[in-house]
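First, one chain by itself: the form predicted alone, in structure tokens.
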Amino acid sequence: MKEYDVIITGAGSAALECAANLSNSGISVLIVEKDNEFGNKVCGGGVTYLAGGYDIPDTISRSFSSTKVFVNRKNYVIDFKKPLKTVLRREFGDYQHKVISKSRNINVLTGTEVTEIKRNSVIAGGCEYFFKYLVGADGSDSIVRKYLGLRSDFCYGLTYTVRQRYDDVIWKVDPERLKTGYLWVFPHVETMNAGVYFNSKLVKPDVAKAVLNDFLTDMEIDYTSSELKGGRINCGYRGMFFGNIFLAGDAAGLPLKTTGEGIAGALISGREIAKKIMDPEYKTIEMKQYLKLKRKRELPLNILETFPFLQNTAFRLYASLKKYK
């Protein structure tokens, strides 16, 4: 086929969630993914309560009721109101793909890159495919976002996947060297993911890498045989709905700039776009709630970016207040 009701660029969490909500309907869907696998994205894999209404099986994830937070030389244990989950993006991508794999109305093209966007068609793998609706779910460097001419706001993540069993979720802030960024350790089923999140306007990547390596050495985590991977995170939301073109996940700038958390925004936007396609009068209630929370959380960041030393005080105060209901 060369004509589809919906074409989705990318096959990450947002794309596959959108497709799952369109499955087994009368709407024809084509997913175009440049890689040969699903969920091939640099990501810590932390999933907070914001994605609590979405299916992330226990067989591919772990749940944690608390985290250790390091502020300067002090450390605190903070209990989560709702558990934090960790999941590897490739395993989650494979699971999401399996959900839609038997849907007759969904076709998937892997190893095929979208190279051009036109008014009602895309060029991919040398072929032209026509759409009624286009969903840009192709990550921070989205070709659909570029076609729409939207400015992005990037933060960065560097991460190691270490073949080591670990049982503690760890966060560490270092305002002196990382400004508003932070270090993390997220345990997975058979591995652990350790990394650093930072704003490249405030911190250079080589500085962030050095801070991460020092942190892992102090924690006695052997990362020397692991490959360091990096990725950009687009936190600059400029809208999702542009006529018959929609943006989802990182392509829409939905990750939280405070933490870089992106899985929840991806899943919510994927589902909401599918509902909007099936019912143009749908009010995207869940998306509006998420965007309200995103704005609320990012508002104090302007102050911390100007006065990063306040982050120590903010984290200590937060950790202390968590002792009280």
Ligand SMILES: Cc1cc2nc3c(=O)[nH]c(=O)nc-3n(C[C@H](O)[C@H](O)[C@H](O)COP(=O)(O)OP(=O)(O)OC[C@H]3O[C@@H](n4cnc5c(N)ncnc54)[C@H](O)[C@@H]3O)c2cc1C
The other form holds:
Amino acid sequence: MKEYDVIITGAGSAALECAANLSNSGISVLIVEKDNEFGNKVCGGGVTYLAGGYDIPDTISRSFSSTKVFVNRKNYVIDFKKPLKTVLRREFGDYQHKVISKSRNINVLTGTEVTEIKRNSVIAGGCEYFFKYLVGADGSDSIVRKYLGLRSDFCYGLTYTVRQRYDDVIWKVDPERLKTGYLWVFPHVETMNAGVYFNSKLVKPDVAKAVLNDFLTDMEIDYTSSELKGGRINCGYRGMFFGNIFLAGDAAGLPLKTTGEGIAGALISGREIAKKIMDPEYKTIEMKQYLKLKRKRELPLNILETFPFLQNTAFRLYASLKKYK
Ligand SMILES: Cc1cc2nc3c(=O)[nH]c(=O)nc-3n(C[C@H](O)[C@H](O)[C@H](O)COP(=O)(O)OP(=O)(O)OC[C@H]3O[C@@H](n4cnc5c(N)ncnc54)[C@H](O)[C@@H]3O)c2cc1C
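Alternative state: the form predicted in complex with the ligand, after the form predicted alone:
Okay, now the whole complex, with that chain kicking things off.
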């Protein structure tokens, strides 16, 4: 069959959450993923309370109630509103796929790249597939977003996966060298993910890499046998609903520019798009709340991008106000 009610490009967090919310409905769905695996994504795997009602099972995740924050030479411990969960993206991808695997209305094509978008069809693996709705959930370099002619706004992340058990979540800001960026350590079940997030308009990748290596050396974390991996994160939101074409997750530019956190936006948008497809009158309430928060969080960035040193003061003030020194 080459005609579907919904075609979803990509099988990342946004796509699989969208499909899960369309499963066991009368709506025929085709997911087209270029990779052979699910969740094969360079990512820290930290999921905050922003993911809302989405519950990642304890069997594949770890849960943390606080983080250490390093602001130059000062350290703080800040409690999270709700626990931060960490999950390996491959395991999360497999889990999300398992959720939909028994749904008769969901078809998944892996190892097949979408190479062209047309008004009512996509070309993938040399075949043409027709849709009523197209969901572009194909990440930061989305072909669907390009088809719609939308500009992107990229930030970057570089990470090492280190084979070492670790028990602290760590955040470090270094406005002098990283400007508005930051460093992180997210412990996983058997490994840890350590990385740096930065705006490449303000910081060169070589500098970000050097800051990350210095940080890990200071922390006595041996990263030398790990491979440095990187990826870009599209934070430029320009809308999600374009006639019968919808954008989700990074393809929609939903990650928060302040932190690069994008899993929450991916899950929420996937879920909301599914509801909108099933009920065109649906008001996407959860999405609107997320977008409001994104705008609010990103507002101070313009000031920090001009005066990065204010980040030190802002973080210290924040930590003192929370009295978790
Ligand atoms: C280094 C780094 C660290 C990060 N750490 C965190 C973190 O700790 N917490 C957090 O919340 N966010 C983090 N993010 C951001 C997070 O990874 C993304 O926001 C999230 O993965 C977006 O999910 P998505 O489903 O929109 O896209 P993706 O997860 O990127 O999935 C897109 C899928 O589409 C497929 N695809 C792409 N093009 C095509 C095509 N033409 N045809 C078919 N398939 C295609 C891809 O193979 C992929 O499987 C990080 C990002 C980076 C780069």
